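Let's start with one chain on its own, the form predicted alone, as structure tokens.
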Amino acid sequence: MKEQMTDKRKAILAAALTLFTERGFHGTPTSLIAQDAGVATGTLFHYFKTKEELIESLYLDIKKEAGTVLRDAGKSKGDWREKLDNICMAYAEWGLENARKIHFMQQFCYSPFISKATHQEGVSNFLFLIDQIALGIKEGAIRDYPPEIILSIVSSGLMTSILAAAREKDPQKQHKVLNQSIDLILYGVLQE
């Protein structure tokens, strides 16, 4: 039972990724999420009470699923440099497998149907991120500018070189804009 309730809002929060993103927050309504979905509208309110609340639950699920990725990638071997690269990468691997859930970000990100209690929950996620900013930034490797705005950049600019890449049909083109941007963003941020 506890499966198929999990399946259910599953289907739900997918169909509602897709339709959000092609159709904008007002030109979806919650039955037509419920369609896609394969639910009764009744069933879409049991799971969220409101479509912002669907909302905010879609965003929160996307944010942890991406700081999940970029946790294990900052668990990796090497020097400080490196792991920033990892982190880079895994995010636009990440990203480029998950470019829709990358255009909800930037959608809704900033958007009103955000409340800042769920826009400061999502940021949560990346807390670990302004840490090891802080540290580069102490060993002198990253410049010194407050890293909640050097974090804001780099991923600001990476959720746009990833909507880049995904426009590319050729897999080598889409790691080309990848690396090209990866390198750009870091250039300036780091001291080197």
Second form
4 protein chains.
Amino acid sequence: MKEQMTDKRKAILAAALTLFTERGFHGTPTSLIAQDAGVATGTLFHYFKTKEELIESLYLDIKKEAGTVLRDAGKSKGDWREKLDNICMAYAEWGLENARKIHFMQQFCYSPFISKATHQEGVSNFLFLIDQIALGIKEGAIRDYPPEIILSIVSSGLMTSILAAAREKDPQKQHKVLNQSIDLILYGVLQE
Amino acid sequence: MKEQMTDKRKAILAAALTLFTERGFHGTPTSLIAQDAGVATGTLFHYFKTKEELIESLYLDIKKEAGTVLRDAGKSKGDWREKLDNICMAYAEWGLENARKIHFMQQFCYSPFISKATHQEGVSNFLFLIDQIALGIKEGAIRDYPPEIILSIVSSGLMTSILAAAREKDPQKQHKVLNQSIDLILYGVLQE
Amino acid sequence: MKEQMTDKRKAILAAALTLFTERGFHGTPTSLIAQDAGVATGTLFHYFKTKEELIESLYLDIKKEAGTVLRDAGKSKGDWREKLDNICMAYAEWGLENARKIHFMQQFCYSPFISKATHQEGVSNFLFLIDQIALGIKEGAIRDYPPEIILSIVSSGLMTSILAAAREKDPQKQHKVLNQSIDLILYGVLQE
Amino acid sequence: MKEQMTDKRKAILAAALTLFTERGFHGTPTSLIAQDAGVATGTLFHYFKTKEELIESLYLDIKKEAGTVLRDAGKSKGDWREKLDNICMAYAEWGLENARKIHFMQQFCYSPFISKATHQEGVSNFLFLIDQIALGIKEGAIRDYPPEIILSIVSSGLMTSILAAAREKDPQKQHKVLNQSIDLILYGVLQE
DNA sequence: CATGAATGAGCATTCATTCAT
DNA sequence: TATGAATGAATGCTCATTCAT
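What I would like now is the form predicted together with the DNA, since the data block earlier showed the form predicted alone; can you produce it?
Every component of the complex follows; first up is the chain already shown.
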């Protein structure tokens, strides 16, 4: 547990999340991040050797958090439909409360600021889902298609839906959008 | 006929497409765009008043081209499944040959470099699909969900699949990925 | 008479006068001068080889015009006080109607954009005044001080007064300011 | 004590003074100012947010210094002629040693680079002279003309004379020119 | 004579990073 | 650990000037 997550470190990451999504990577001066985080410019470079290291740390933190949310939701009991529904809803719920993190992932996962290696490491948090899907296929609950393809389609659909839901003001409407989206996504995936 | 699309203008847009996707907006100097396009730096600013205007023009051009591809494919005859399949395959085919354009849209559609107004204008090229989907619902071929939701889930799924397919080297594998992805996407959408 | 003073040439000089006083030399693009003059950018360089040549031509034209005004006024009859008063008032009158030209001279006579040679040539239009002053001294009407000093003090006082008068809106007030200023200036110069 | 006047700040102002008078505002690259001041370009912008702020600061500094010189000289004892003579000579003396500052004021006081507000603030350093002149008028020593007019004529005459004197090499000649000029200026102002 | 597209050197300003305190 | 003044390379954009039409 090398990561002690000082308050200052956390503040820097939080400020960076907001600023990077709102202004892009190069559009965000490190001095501004430091300012918003309430620390001196030099301090930022004490915690992160370079600006690149900062965005990659942020990326990994978010991916890890998202992975944990999914893993926890995956422990729910019930049949496959229920299980997948739970996982999707848990992710959507978290995404709605952390829209900026979804936004961040969407914007930076294919950007040149995240190295291939970091991207790999980030994705690794979701790999257990591949196994789960394979299991669902074997049990005849999920259509027999390559699990990677299923995962990428489901997750891109979810991300887009969360962002769409976040654009609604009314929480009831938000949930309606999410429920309908998840219905559609799972129709595509589940064997009827 | 305001748009005469000079050769130089085209060259600048082409160079910008490649560089923006590879290095990001702020990561790409205008001088480099000009160099790659084979024109002087001043010339770039003769055609586009600012760097922002350049990226927005590029965005609109691509969205327009994508809209045209879809519109043409939508004229095909046949039942709904065939029709949707044709549309998706045409889009995927185009996307595969223009992976950079897909990449560009994915990376910049939610970025702060494209103004809301431009985003709106870009999306307008796809609005006719909403009507089509509504028609399909009325005819009982497409599940009865809000057409906007259906459109956003289908298109995000398609984009992701195209990018995944583009990562494959072998054209045969590419098409297999695409076919399987489109199958899955349409399962979700079509009423069986 | 090499100078045929085409309409276009005149238009360029007029536009340049306004723009140079309002925005400075380097602050005024030649393209803007051309635009305001209603000609193409290339045309400006047909009449003036460089931007420097333009400002120097403008400077000389103005100095020449000012010299002519003074020379004409100097032909008036009457005693020395009357004569000097006439000269000053004529100059002030012209300056009031051509405040921009006064402003221009004030701003650029010591600026680095006017070469020493051009400055010399411009000043030559006023040299006859030195002789006049010398004559006035010899006749005992003007105090016995070096004519160059007298000239420079009188003319700087006049310029400043014209600019001050031009700042007033009411023509009556303008003239009051001018008359009072000229009174004061001549008190200093005339032998009582 | 907001103004700590760091060494670096002082060096930048000194370099700017020389360069602006010699090459004009737009004719002077900030990089050259920094170089001449012996600091990095970034440092210049650490002390002055923009090039405009730099020239305005410089203008205010000089006006303040000039005002102080006059104020100190105004404390001298003696009759009005002596007093005005002292003030003028003190100013001329300072101007001779600081010809560049005089040159700067002459060149930029009516230029578009100094905002109206800054001009006002600069002029405020001389306002006490208006009161002095009014007093002189009341006591019958100075001719009864609007004090503002008297001030502007005297000061423009002085400035011009200082510049003329500065053009002489020989210090003796310089002082002769100044003395004669001040004589002439005061003849115009003083009631005999 | 007149045009205006094209050029590319030049400049104001920003910003990641360092380092003395 | 924390600070923030100082650095200077890098970049978006401007503009005098040319030249093919």
